[in-house]
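Only one chain is shown below, in structure tokens, and it's the form predicted on its own.
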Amino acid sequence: MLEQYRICQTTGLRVFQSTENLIKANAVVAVIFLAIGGLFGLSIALTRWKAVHLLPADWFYLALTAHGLDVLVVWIVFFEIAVLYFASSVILGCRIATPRWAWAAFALMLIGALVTNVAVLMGNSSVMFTSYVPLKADPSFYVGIILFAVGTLIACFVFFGTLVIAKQEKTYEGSVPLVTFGATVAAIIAVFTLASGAIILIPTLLWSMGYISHIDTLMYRTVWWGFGHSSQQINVAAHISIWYLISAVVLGAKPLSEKVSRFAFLLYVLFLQLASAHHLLVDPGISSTWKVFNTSYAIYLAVLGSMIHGLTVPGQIEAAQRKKGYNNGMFEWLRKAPWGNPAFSGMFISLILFGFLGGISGVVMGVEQINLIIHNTIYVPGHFHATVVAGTTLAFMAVTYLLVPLIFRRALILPGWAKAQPYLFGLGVAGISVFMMGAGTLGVPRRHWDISQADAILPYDFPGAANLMMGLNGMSAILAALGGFMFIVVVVGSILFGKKIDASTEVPIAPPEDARVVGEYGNEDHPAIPGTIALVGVFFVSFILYYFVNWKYLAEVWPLR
């Protein structure tokens, strides 16, 4: 018996009711998580911010390690699950594989991640995002990490399953779509990350239960990091396959040339994951060789990968503007893009501040040098919340305003909230990764509960304009939480109360009509793009006066004699 489907009314494509339906659960599951993860985080902003100092220590560290779980692995990953289904299924018009496993996975994923956070709230697993040893949690957090991961690690494989089956049922043509390929590469990251976290979590777990009796710290940390910092690759492969669906829905954009951006997504499975040893720059029993090669030669090959997407996301943009005779002077396309569209409007907002903030910040963490300054303030976190945030969370975003019309089939309400959601949340997150950056180049450590060290036997006064720039993080804070509010009642009462769309109904905030390319790519001749070749060089000219001011800091508290 075939499965039933439907033709989507905007794009053309098929989307099976199974696929639909675990689109839709994992969606909202991830969504759900967003909202209570980011009330951990603004109550972790204001008790930065001395002059409010909202919680208590002991609620801090509740609060920071259940802020970390919700919304660096469950949000992201729930809504990276249902991106890879729509990768595969919807934009390969086939059925999914296996969908009874499918739903296996998403229990299992749900299960784990409420037993984390019971574990968390109970009060005796504040171990924080890196749960180090020797920092003991209660068992059953270690177990629900698991149980999700198991999750995660099943629904990849029903991805892979479902491409088998668009190949043997030949629904597609030539290669797979390039948002695809890119889903793919997530998902090969994915099983990677979750093998690193099964090698160290699983005996994390019989030493928290008494049946081994030590686990070596700088082992744990060097495996963790497989684990903990490709995570957030998954979300670079994922965000960016986002950027080039929004950009060829919206705009019928295409790439300026699919073998350059298969191939810079191909530099992200072969080296991306080597970026995880900016965090064990200052670990004492790892050789120099090793640090030094893993964060420069080999880690720059990743970073081609991303300033190759850098360059074509917006040079497919400007491409498909100047075809529409956007043609005036540099930037005309860039101004009459449809920045009143809150897909478009975020989805490039994502892409320069997670170009801009993140990479920048992070090829500067990745230098052995400079790493010194900067490990363990909180300069990392603010590199966390540019990438991470203004990266990926902005990206999901902006592609629930298209999944809302055409995976549930309802027209977004309070469409000028969805108009100016995008804007008031970057500025919000721009603000944090900013600020967080700024107090940690001047010392605000990462970890601390009190930025004043009111208790410390040796008390510390930071400079005066550490404690305003934390006071700014807390501000930056409450701008976002309203954009991260925004979007929530925008996207849950649309899916609750938003008018039903059916084959005669216009979608508010539509892509247009001649959007219905998603997946037709192709490597045609393309205007030239002058106004993207002036913002690489903008991107650049940043990038080397920050590289260098950086090694100014390193300098002036470290001189040579």
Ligand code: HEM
Second form
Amino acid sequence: MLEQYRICQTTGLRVFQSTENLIKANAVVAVIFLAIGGLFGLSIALTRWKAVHLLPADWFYLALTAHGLDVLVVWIVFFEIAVLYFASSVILGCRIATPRWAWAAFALMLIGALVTNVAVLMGNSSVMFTSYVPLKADPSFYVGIILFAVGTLIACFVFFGTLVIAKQEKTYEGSVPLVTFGATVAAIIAVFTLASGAIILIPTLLWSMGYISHIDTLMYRTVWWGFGHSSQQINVAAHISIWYLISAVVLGAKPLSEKVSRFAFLLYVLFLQLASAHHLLVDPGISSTWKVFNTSYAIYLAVLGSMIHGLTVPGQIEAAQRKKGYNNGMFEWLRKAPWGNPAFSGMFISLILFGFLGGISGVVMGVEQINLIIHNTIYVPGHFHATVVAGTTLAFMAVTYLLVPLIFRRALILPGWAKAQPYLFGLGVAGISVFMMGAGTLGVPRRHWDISQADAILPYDFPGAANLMMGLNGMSAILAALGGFMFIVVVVGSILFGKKIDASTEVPIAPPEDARVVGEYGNEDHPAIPGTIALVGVFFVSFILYYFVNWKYLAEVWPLR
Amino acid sequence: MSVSPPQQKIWWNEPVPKSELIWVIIAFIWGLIMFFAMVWWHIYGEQNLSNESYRITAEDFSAKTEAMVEKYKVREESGYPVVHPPPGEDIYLIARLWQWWPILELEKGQSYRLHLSSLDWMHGFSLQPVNINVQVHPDYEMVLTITPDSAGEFGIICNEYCGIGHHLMLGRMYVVDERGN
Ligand code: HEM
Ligand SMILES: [Cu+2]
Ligand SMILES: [Cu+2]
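For comparison with the form predicted on its own, kindly provide the form predicted in complex with protoporphyrin IX containing FE.
What follows is the whole complex; the chain from before opens it.
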């Protein structure tokens, strides 16, 4: 069977018709759920801003449940599936394996997402996306999530199938490209993760229907986080692959060392499966030895992976820019980077915020003892908005600016908006992350409708600074929501009304300036990267300082044994 | 480029650039330091979560708590008993929808064995403004030895979502300078 494909004018990549349609469908659904989930996010941030206090309590908990599910699960996973198809079929220039199964996966995921959303909107399933027992949701809530997970699993296998076909049909030579390698790591972790999800959610469904009488809460949390946390590593592997992808397409950057970058990805597969531990650091019935070993991913080996990417990604950008002649001083390569190209600016902001805000805070709160002063405070959402919003979501937005011309074959409308969007969104998200972390340091709880607790019998007053932080958080949320809104308008608008790009049309955003040439010279002579080394130095010093400051905070707390 | 196969087919034999190698080594050592910091704190640090916990039923935990209240109740406040157990004693705090019961009154600088458990759903013990946060499960009794080193009135907030009354679930703890003050 011969399948139709076209050669992309910009990149020379082979794009098959069925792949193109699948990527379009998955990406469009992802973006729609980002819009819905983002609105819920804005509404809860405004509720937690004392002066606004938008939603009543029951709506707040409903909106919070919907927000977590629609953005963390539906938006991210749908987009990841689009990325997997891109990283296999498009990058390897190979037809997609069993497109019918891929469509079945798409349908299952969409139905699952809708079923769960309806359950949440009915109002009897405000159990948060973690659905800890014995909080009980409507059975359809769990059914929806299970359908979604099954769909995702099928999509992962379509991805693996495509890799096999590409190998057999020899559509590429040698090893798979780094981006595909990273995506494969994401898909492998996804399979493990979804298995944990099934192990815990199927009994929970039966329990909600009355067939099982009791589920142990500690067992639930342990297995659930085997699913819930490991799936965050899928996001990390996916968005780091995208960092490499964007630096290659926009700047023609080439990995400084294939070996080091691949080794760093491999560390994720080997050491991330233990990640549920850092959600259980203050739970009873689990020994400290287990906690210490697992929360550090066995001596921080997965963190090592991320720290390596933190050098290699900016390093390869620097090397590519220096090749182009931006060779003056430490930072000319950075100053003269294509900051007006939203794909690049989004990617670089994602890199910086993920590393400095998300990465450092994540390691610190995962220290067994320090977790005592952070667990379940709003510091936790502060941390993961830096990872999964500033990191993953912004990287996905950035790559969308490449997908629109490449896959949808439309030019971007409103280029001015597109240019400003990553900055505005980045600023807003940095704000919500920092202010939620700040409030959390003052003890403000997460998932909490009203910290002024006017109606409580034994009220407690938070310091004024806590309310200030929550107010600033609300203001940042408005910026972030505005940035999100601009993204949706530009992307949806371009897909619907953008100028069609055909073979004769000129290249879309910034041209990948003689990418191939740079690729050729690449790193044989190991270009020096002093700017990157300086950046990494600043990062490392911040990391160390923040780490020890938190030990200091801990030391001031009541002695505890 | 990252979107095309490695130029060197045998990429795993390429030499690693020096800057990367050094960074990998530094990062690895930093990982070791962070790992052993946790172990070190277990030995020398003052704030470590205990490993002591038991399985317990809601009835048993509630009975133990009530026995303590009976024995050491000193007054009542907003319908809650205030309990002032002697230093060193085992003290009990019930988490249930949606209250922390009873109000404990402790003495500064003294140690107590605090037993925590939930009678129904999961809750989050969050002592403010000290900022100690512990997960409270039903069917598990966790025992922490605490030594309040500041006096005053403290709030106990629930920071694990536990249904529509979650934000109303507040308790209180007093720490007094010496007996009775
Ligand atoms: C306009 C953008 C966004 C704003 C203003 C926003 C704001 C918030 C706020 C205020 C909370 C509640 C914290 C609490 O009370 O516990 C929250 C929770 C959360 N957000 Fe966002 N968010 C945004 C985008 C996102 C995105 C894009 C993602 C995922 C990719 C995300 C993932 C989550 C998750 C997983 C939770 C936790 C829900 C829970 O505790 O069950 N958010 N967000
Ligand atoms: Cu509670
Ligand atoms: Cu609660």
